[in-house]
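Just one chain is shown here, as C-alpha cells, and it is the form predicted alone.
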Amino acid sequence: MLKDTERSAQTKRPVVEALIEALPEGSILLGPDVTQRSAGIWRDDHLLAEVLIRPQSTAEMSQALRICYDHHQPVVPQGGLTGLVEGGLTRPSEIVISTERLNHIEEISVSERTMVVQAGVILQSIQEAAAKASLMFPLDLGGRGSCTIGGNLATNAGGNRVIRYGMARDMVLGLEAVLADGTIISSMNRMIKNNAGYDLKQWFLGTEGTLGVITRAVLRCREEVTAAPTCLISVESFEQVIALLKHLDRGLSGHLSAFEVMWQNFYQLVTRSSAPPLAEEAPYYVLIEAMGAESAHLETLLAQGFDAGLIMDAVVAQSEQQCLDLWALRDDVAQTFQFGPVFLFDVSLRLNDMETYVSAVNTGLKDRFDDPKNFTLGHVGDGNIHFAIAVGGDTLEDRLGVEAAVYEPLIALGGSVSAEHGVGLEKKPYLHFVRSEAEIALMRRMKQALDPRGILNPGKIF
C-alpha cells in the first residue's frame, strides 16, 4: 500500500485526480504497485510509469481515455507483456492502461463457430474454451499461457499454424475498440462476409495500440480437429527443405498445419540434455504437423520423400506426449540464454532467398564479432525466420552491429524486419528499410486522424 505522502504526490497530477474521481475503486494503481511490475517477458527491468488504469468494461476504458485525452496525457496500452519489440515499454510521465480485468469469455456459438471475448483473456483460455465446445481456435504460439488476445490482435500475431489458418487478423470477424478521445467503435460483426464499406477492424489489428485500444472481439473458431499427426524429419540441404514443403503440402491436400525448421546448431542445443529423436549431423530438421490428416497417409508421403531423396531420416510421434515432446524442442528458445545476452529477431522473406540470406547474416556477424552464435529456426512454411544471436555483450554498439547484420541484407531481397512481432521501439529505426516514404506518410496520416494529440503508445512504430 502507498504511504499517504506517496499517494499525495501521485494524486497532485490533475489527470490522476480526475481518473480516481471518475473510475470505480480499485481501478487505479499507483507508485510501487506499478513500478514493481516487470517490463515484459525475458526482461529484468520494471515499468517506469507510476500510474496504471485497469478498466473492467469498454465504458470504463472509454471514460479513462477521454480523461487522458482531455489532459493531453500519454498512455501505453498493455496486455500480457509478452511482446518482443519493446511495444509496451513506458516512461515515468506515461500512464499504463491495462486490459488485465477485461478477462471474460462472453459467448460461444457452437453452430456459428464464433466466440465473443474481452481483450484481456489469455490465449490458452480461449483455446481450452473452444475445445470444451468441440471447436478449435487455431492461433497458437509459445506464449499461449500468458499472452492476451488483445495483444495478439494488436500485434497481428502469427505463430505455428499460419501456413494453414493465417495470421491473427484472419481469425477475427468483429472488433470493438476505443479511440484516443474515448469514442467507442463497436464493429462486432459476426458474419464471414460483410463488404459494406470499410473494414474498420483492420485499423486496429496489427497497429500496436497506436490508433485505438481493443476491448472486445468476435473470433472465428473452426471445427475441432481430433487427429494431428506429427513428425520430425532431418534434411540434407535447404533445396530439399523447399522441395519437401511442396511435396507435403500437395500430398496432404490442405491438412499441412505446421512446417517448422530448425537449423543444426539450434537442434543440437535443445537436444543436448536428452536423447535426440534423430541423429544430430543433419543441416536441417523439419517439424511437421498435419491437422485432420490420417497418420498412415502422412507415413506414405514420408516414404515417398525417402524414395525421392528428400529425407535423411524421420520419426513419427506415436502418442500425444511424443507430439508435445517434439514441439517442446522447437519452443525451447530459452536454451540460447545460457550464452549470455541474446538478441532475438523475427524476419520474413521469400522462401527461395532464405538460404542466401541466412548465409549473409552469418557472414555479417563474423565480420563484426569474434565468436558470434546465431541459433536459427522459424516458421519457414510461411516465410518466417527467427534468430537468437549471442555475441558476448549487449552494449548499444553490440546491438547496432547485430541489427545491421540482420536487417541490411533484407533491403535487396525485399524482406521485412518484422514477420509477426510488430515494430514497437526496437524495429522503429528500420521501418524505412521495408516501407516506402509514401507508405510511412500514409501511416502517419492515419495516426493523425485517429489520435490527433498523439497520446496512444507514443513513440512506437514511427
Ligand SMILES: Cc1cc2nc3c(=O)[nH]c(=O)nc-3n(C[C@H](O)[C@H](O)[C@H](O)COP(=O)(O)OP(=O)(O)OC[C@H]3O[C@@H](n4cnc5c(N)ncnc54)[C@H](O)[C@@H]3O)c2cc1C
Contents of the next structure:
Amino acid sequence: MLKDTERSAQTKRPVVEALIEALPEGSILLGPDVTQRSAGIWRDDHLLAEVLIRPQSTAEMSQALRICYDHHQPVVPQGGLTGLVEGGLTRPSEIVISTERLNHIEEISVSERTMVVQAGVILQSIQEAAAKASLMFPLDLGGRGSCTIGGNLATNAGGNRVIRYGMARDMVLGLEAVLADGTIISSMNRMIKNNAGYDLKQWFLGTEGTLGVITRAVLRCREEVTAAPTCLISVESFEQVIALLKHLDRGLSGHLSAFEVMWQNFYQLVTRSSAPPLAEEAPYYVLIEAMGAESAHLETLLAQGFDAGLIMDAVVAQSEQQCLDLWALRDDVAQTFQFGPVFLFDVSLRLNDMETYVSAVNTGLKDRFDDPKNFTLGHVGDGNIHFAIAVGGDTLEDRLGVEAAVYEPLIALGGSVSAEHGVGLEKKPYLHFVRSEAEIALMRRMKQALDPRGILNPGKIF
Ligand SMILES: Cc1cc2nc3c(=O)[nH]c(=O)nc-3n(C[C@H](O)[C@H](O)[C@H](O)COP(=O)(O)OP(=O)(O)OC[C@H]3O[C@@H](n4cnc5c(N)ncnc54)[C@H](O)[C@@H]3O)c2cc1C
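Complement to the form predicted alone: the form predicted together with this ligand:
Let's see the whole complex now, leading with the same chain.
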C-alpha cells in the first residue's frame, strides 16, 4: 500500500483505491511520477493523466481492466510512446496502462522460427535476440530503440522492409489481448496456416489500442540473412526513380528489401555536418538494401543501371559500419527540428502520381506561407512518402494551412492520409476523406461490440 502522503486527490477516487487494493505493490504510479513523464517522443509536453498502471502479467492486466471497466474508467494503453499521431495522448481523467513491465522474451524456437514475447519488449531487443539465435525478425524502423512490439502491432507499423516482408501484421502468428472488460483472448497460434474460423488477432492489429490491450505475441522470424548489400544511388528524375525500382526489383528476384528515397533538400540537410557519400546536386537519392543478395550481383545491376541512364552516381557500402552510416542519414529526421516547429506527415499514393503530388504540395505551401521548408523522404518502394514541414510557426492556423496543402491534392489523387503511423487524434479529422461512411460505421460497430462502455483509448481514430 502507498503512504497517504504519496496520494494526490486523484488517488481518492474509488477506481484508484480499487486498483491499489487489487494489484501488487509497485503496479500503480501516481501524481508527479506520472505527470513528469514526457507525452511522447519529439514532444515537449508531459502526460496529463495522473495515474499509471503497469501490470507484470496478462492476469494483472485483466484484473486492472476489469476494475476500470466496472468503474467506467477510460484508459490509454502506452508502449514506447514513439507513435507520431497522438495515439497515446492522455486527458487528466484518464488512466495510463503501460506495458513497460511486460518486457520479457519468453521463448525462441530456432527450428520453428518463432519467438514468444510480451508486449512491452523493445523492438531492437527482439531484433538482437533473433540475431543471437541465428534468426532475423524483419520489422525495422527508426524508432527501433524505444518502440515496443505491442505498439508496433497496435499501429501495424511499416518501416524499412515492407517491400519484402510486409507490415507488422504479416510478422505475427499469434496474439494475446485483454478486452475492455478484462476478458483475456489468448490466440497464441504458432502455425503459419490456420483458417479455423475468424482470424481474431486482426481485431487488435492496427486498431491503436481501441479494441483491446495486446499483452503477448507469437512472432514469425526468418532465417538469418548473411549478407545485405547496401548502396546509395543518385538519380536525375522521378521517372528514373520509378524505372530504377523496376530494374532492381526485377533483377534482384525477390531480394530487394528496402527502397528508400530522400529528396535533395533532405539529403543536403542530413549530410551538412559530414562529407556526403555522394555529391549533392542530384534531385533524388535512393538507399537500397538487398537482403540475401550477392554484392557482386547488386554491382552488376548497378552497372546496367548506369548504362541504361537510370543512375547518376552510386556508392556501395563496403563494411557493416558503412551500411549503418548510410541508414543513419535516412533515419536522421530529427535534423529538421532545427527549423522550428515541424509538422510530420505520412501519406501513401500511387507511385505514378508521386512527382505531380509532391510538386502540388510544395506549390500549396508556397501559396500559403512565406518561406516554407518541406523536407521529403519516404519508403517509396511501398508508395509511402513522409514530409517534415516547417513554416516558422505552429499556430492552429499554420497547422490547418499545412494540412490543407498536404491533404487536398492527396485526396484528389485517391491517396491515404496514413500510410503506416495510424490515425490517433492527429488524423481523425481526415479519416472520412479516405474511408467511406459505411466503413466508419462498421468500425464503430466493432468498437461497440468489443468495448461497449468506450473505455479503451476513447476519442482516438474516430
Ligand atoms: C524515429 C522514428 C521513426 C519511425 N519510423 C516509423 C516507420 O518507419 N514506420 C512506422 O510505421 N512507424 C514509425 N514510427 C512511429 C512509431 O515508432 C510506431 O508507430 C511504433 O509502432 C509505435 O510503438 P510504441 O511502442 O512507441 O507505441 P506508442 O507510441 O506507445 O503507442 C502507439 C499506439 O498504440 C497503442 N498501444 C501501444 N501499446 C499497445 C498495446 N500493448 N496494446 C494496445 N495498444 C497499444 C497506443 O494506445 C497508441 O494508440 C517512427 C517513430 C520514430 C520516433
